[in-house]
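We begin with a single chain expressed as structure tokens, specifically the form predicted alone.
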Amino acid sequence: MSSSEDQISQRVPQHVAIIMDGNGRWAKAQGLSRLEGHKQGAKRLRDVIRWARDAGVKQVSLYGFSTENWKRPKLEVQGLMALIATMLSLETPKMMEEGARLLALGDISSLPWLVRKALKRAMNTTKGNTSVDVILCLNYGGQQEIIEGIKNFCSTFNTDAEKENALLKLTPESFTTCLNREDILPVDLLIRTGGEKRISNFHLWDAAYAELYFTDTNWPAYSESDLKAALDDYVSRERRFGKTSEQVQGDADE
């Protein structure tokens, strides 16, 4: 590997978060039902995870079902839940072959029993895998996650004096430990498919310095070239984290 290729490989995002949008629009364009669009989108996951792993990405988080998605038509929600449970069972053997570990974010306790059972079984089966982490975000919302973190923080103190002292010492790093994000890295790159340009309550805390990438491609049609374009765009950006460009360049030269 050349020095330039090595520099590029070192700049590959470690955690890529994906809002998998456009299933319904893709289905409508094909004359199919929305649920069929979700089924096609679910099939796309395996390829995207493999492409990301092969590119050097360590974690891929997927917005499977948001806290707001309960507002959708009842039949669609029921179909989605059945699809999630089925896909988890079907994909677990493939995840074992690929060395993928499944993690979860969100209020899992509120999901249907079949989904919880399939999710826990898949997580337990794949817990020893190390090639890539797949973080499935179900019944997840960034605002809700932060509120739960505040509750976790406050629940650890017995007196107001203890709480006041802890608040004085509170930092973003220490607060992160209250968010139940063990083993999950900060988001480097957040991709949204389907043409919309918003983050929709996804990873509000850990995407604080994420690079955002939007594409018009609907999720079921997402290809390896689409992912490569997003990763190439990420590599081309200068991530300053509050520093000046000159400071960043100076750090790179050291």
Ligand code: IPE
Second form
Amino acid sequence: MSSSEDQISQRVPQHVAIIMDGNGRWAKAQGLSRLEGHKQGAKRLRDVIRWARDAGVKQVSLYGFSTENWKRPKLEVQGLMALIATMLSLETPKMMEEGARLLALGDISSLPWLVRKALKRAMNTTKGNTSVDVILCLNYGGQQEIIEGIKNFCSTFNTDAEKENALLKLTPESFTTCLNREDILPVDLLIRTGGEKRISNFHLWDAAYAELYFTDTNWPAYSESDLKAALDDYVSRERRFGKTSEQVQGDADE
Ligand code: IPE
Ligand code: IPE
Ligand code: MG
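Could the form predicted in complex with this ligand be shown next, to go alongside the form predicted alone?
Up next: the whole complex, starting with the chain shown before.
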């Protein structure tokens, strides 16, 4: 990679994860139902994917439904599931146009059949695309994902001696391979819309060193300038990964 390419790649986050929050509050402010807020929010998806891709982002994770969201009123959960299934079918041709590959994170097995079917079809149709990965996080919980990883790790050994030996050698890199996914990069930039300043069980493992960005804009009102502001802010951050500023700037001895 040339030094100018290197500089550019450092300025664009490879993996942007978005907590798409504020649909309900946006709807309330407009005198609309919460479900209408979710519908308007879902319409933002195709633009955000295109804007991110055009900016050079390689992966976009979208928090669509958390493991905690099952606690919402039954009608809202049903409405959300129906919306997710519909959007997946509607957006697949658009993702083909954009060269976007759909991936999923979360416990898909307990989603309604309609959602699983639409998800599998969309993932299968888009699997050869290479411009940008769209990682839809459904029934996703960061803690649950780590627990599943521990279970996967433990299930591969026949004897206690084997397990102890593997435990001694366990590193964050090797543990990542125990998580139920492939091809997911570390999160560089984590954006939350809707004004709350919390992570809500999103990408706990992958966002270990993510830059965090919070905006008051509610998700249905999210615009290209909002994303640009987040990407510009990211450029101004110094990612030190434990080192000193001087080391990062290259002014100090290793
Ligand atoms: C985010 O918007 C969408 C989902 C959680 C599915 P909310 O529905 O949480 O909106 P607020 O936070 O109530 O405004
Ligand atoms: C997080 O938003 C989940 C999604 C955006 C899908 P919530 O609105 O559910 O988060 P909390 O519960 O207020 O933290
Ligand atoms: Mg919310």
